[in-house]
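This document opens with one chain alone, in structure tokens, the form predicted on its own.
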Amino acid sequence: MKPLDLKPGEIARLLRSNGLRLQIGPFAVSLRSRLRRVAEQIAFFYGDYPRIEADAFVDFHIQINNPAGLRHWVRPQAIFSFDGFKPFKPLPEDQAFAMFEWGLNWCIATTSHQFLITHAAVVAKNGQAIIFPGEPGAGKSTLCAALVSRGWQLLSDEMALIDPGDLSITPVPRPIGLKNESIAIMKNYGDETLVGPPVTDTIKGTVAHMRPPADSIVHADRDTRPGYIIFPTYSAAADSQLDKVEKTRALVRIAEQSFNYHILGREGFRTVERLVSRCPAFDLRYSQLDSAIAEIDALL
């Protein structure tokens, strides 16, 4: 495999023809689209990702195009298709790239049951991964983006892929999703040029994405051992504080945040049980990113 290293015009041509084939973590993805904004943002966010050969196996065949009919021309919409199946309603065309990100999340979460898949951001430093499970709005993506801006390796912004056998975490680094106030925070905190254009009026409010570091993409073939579990909660004016979470409570909370815990059954329970037995768990309340990162660094 080789890095994408294509000009935007070449990316647009591949997207319109047989599809652009990318290796994204452990997944081979083929994307086809006639939409200009999809080509532009794929070039911006996925320019460092390796391509796969035309005859290689593909996990997910994805298309994002305008639906037929009036919505192709008047207030145009975009629709997501996975192997010919359309699991979502159309969205406004300016949300097409966000739809690709959300749709790829759905593809992974509904098919990749060789992993326990937990709704969590994951970063790593010095060979240890920290899992940040959290409900939407808890601040995990903002904290993840801040840590990555300070040199931590990005394994995932959205989901931890945990091997039930040895508990290793398989990286799937992708653009980090930011919402509402987090967009301005990260533009001021990190490198503004890494944050893409915001899109308003989505089901999540205003959204934008931050480009993953090239180094995290290069090391996406290296599984990492989990070291800690941290449940983050953003709270205005709160001092940063880590509080130990009892293992039984951590087990319940991880299970609640796992997409396929019920599908894996006993294996899912055993995986979570072993994970919380190995990894100390903490609650983290924070309002200031620098002080939160200092608390996390102190763990290592």
Given for the second form:
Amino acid sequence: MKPLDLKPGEIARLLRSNGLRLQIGPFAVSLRSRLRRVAEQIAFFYGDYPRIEADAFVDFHIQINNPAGLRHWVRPQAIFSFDGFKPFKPLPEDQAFAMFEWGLNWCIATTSHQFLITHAAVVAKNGQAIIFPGEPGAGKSTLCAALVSRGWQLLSDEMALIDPGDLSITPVPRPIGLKNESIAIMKNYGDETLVGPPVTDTIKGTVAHMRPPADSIVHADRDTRPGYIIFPTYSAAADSQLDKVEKTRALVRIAEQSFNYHILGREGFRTVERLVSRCPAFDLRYSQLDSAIAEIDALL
Amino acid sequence: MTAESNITWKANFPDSFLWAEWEDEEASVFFHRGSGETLLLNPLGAYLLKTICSEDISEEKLAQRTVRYFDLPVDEELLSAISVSLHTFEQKGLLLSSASQ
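Starting from the form predicted on its own above, please write out the structure of the form predicted in complex with the partner chain.
Below is the whole assembly, all chains and molecules, this chain first.
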């Protein structure tokens, strides 16, 4: 498969016609949209992704367009549809790209039960993945973006796709979602040209996305073995500190953070049990990214 | 002992009880396939569930076994902890009592 490597005008034309077909990690995605800002941001964030053939199987057929009616003209909105089904209410049109990202998360989490799907960022170095499970706001995406800015491979900033058989993690690298203060932090910490335009007044506050490294997209076809589990917590003025977490407690916390644990039932429970048996787990409190990264680097 | 001697406890579909435990850790993790419930249990809770899983048992007899197993003195606090644990498990659908049948 070849990288997309299309000019923005060609991307917009494909989005308006039969759909732009991309390979995003293990998933083939077809996206159709008539919205200019979706075309611009797809070109910016997904320009390095492999394009799939027009006749290839597609996992998710997604459309993002204006809903029907007069709202198209007055304070326009965008609506997400998946195989013709509209699971969410419309949002202001300036949130259309974020809506694509959130909607694709939903598509994966609700259909891809060949994996145990855990709400976590995942990065890798030297062939070992570190899983960062966490509640929204725990600071996992900021830490993930910082690690990626320092050369770590991005597997995902949102969900760990864990194989119940061998526990390997399938990469699904996508734009990293940043919220509120973390947007300015990452513009200062990393390459600010990789951070897209912020969108205000979303359900999560102000959001912006950071483009994933091209290397991470190239290596997205390589499953990675998990090495460590780290539960991050951003805490203002805290010195970076790693504290061991008991396996029993790690099991319960990962189960709570897994989207389809209950659907997998026994298999889900045994998968998390084996994962925490294999991977030492830690709590990480941090306020400074460099010192947090130093603690993590020291593990490998 | 003042445990409720007239209550007999039994496990609700004990075949659906799964456990995860590690030698160097005190707590146990319990998963109930029927309800999808995952619980982090202290040694007392784990002992109670496992004992009831192996046989239907009266609360009085269970309390006697528990104090012997943990080598604890019999006191109201312990009996109360046992009773509260059993009723909590019952509310979660893990146990059935003769009173609830």
